[in-house]
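A lone chain, given as structure tokens: the form predicted alone.
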Amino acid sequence: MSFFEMRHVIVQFGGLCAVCDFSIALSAGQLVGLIGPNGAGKTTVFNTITGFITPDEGDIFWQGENIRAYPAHRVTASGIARTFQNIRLFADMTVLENVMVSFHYSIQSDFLHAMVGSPKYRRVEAEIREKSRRYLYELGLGHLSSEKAATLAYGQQRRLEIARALATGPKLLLLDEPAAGMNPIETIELAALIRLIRDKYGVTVFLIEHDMKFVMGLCERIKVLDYGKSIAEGTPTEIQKDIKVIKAYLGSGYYAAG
């Protein structure tokens, strides 16, 4: 059994086959990407993963249990985390506060000892806040700790976004185009995040992105969706070589190109 699979994977929206027997393997601690035309379906396959989406067929499977059918909390809970393709921040609360939301679900303090504010749960409160303020500081965000969320730059937001992710302990991250938005500096910047965040957290990375240059710079392997259907996977120089990618996705001139 494999560390992550999906195995024949459908999920139809009336009659459209948005995701069509899609299948896919990770090992622990790979980089993976996802690519193809928008509409593809890539979301989705996140969306099937995550429990916004229960597919019509097919398994999911995560260190050897089927959760195909389990809702999104408890899939977070399981150590599947996510960010979203529209940054999804609490634009009116702090940076640190933002990260400290994500910890809820480790929290042991009942509802009793946070309304009477007791010795265990300031202690809980503190570790909470120390680790939030380390991951922060991880992803280059630990001096805007007190800014306002809504306050940040795009780039800014995306990192927060992935601390917020980080924060709830996850064995896998499924980052939904994390460089959309970014200039060149910020987008080398990331990946040289995505790979310490990899290398520091154990964390298998999964992710959808357009940028061509950061996907074939970064990931180690890379599926290839078109219309709901996978084309191709392989590694990054695979890929760039595949005919069917070349005429689905990338275009004629790009391996020449790159």
Ligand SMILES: Nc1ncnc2c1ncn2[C@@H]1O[C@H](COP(=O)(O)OP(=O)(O)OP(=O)(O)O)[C@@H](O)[C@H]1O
Second form
Amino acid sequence: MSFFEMRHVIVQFGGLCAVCDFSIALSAGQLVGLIGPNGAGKTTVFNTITGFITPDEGDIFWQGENIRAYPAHRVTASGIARTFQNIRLFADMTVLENVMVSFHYSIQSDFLHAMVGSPKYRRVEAEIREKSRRYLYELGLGHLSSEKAATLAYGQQRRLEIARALATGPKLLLLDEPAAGMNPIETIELAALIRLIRDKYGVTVFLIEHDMKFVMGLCERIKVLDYGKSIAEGTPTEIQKDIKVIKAYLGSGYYAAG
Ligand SMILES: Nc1ncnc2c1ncn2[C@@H]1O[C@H](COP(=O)(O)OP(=O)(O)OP(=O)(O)O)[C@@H](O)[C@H]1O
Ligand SMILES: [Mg+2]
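Switching conditions: you have the form predicted alone, so give me the form predicted in complex with this ligand.
Everything in the complex follows now, all chains and molecules, and the chain you saw is the first one.
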């Protein structure tokens, strides 16, 4: 069995088939992209993996289990983390607190709440603070630890979301348009950062992105969705030459333009 696999996943919204018979297999440590036009069903694929939507049909295999009907918190606990296309941060909390909250999710907060004020609580809290700081420095946000999340620039908020996702200790990391709203320099830095995260933490990365330079330069394999259906899968070079992909998404000028 594959490290992670989706088989024949279908999601219907009323009469609309948002994801129609989607299958994919990911190997451990791979960096894989999911691309396609607006409304193709990319975010819906991530929503099925992370328990935000239970697919109408199909299976999702992870760590030897079928997680298709798992609720979101159970998916997180099983080692899958995500970021959101529409950034979801606690705007009024500090940057550091935003990461610390992620740890609380992953270490049974009931248990922690029961101990509030005790020496053990303070020790665990100090450990969480220290680890959270480390993730923030890794993501280039260490100097902003005590700022409110809402004051961060857009690109910084996207990196804070990645820090929060990493804090849950994932083996599979899903990034929904991580470069959206970033300038070209931030985008190049983000690609290097994602590679570093993959190498250092050994996580498998599955990402959605519209910035083709970013996707083609970063991903080892790419899956293309159009109207809920997979129309191609291959290396960046194969995808750029694929006539169906050019017609549906990249446009005829793409290949010639490099
Ligand atoms: N909760 C929902 N209820 C009804 N329809 C939905 C829902 N979520 C998504 N859709 C529809 O399903 C289709 C796929 O949406 P999805 O957000 O997955 O696309 P996407 O590929 O992520 O697009 P984009 O690149 O614009 O983010 C769209 O037609 C969208 O309007
Ligand atoms: Mg989307």
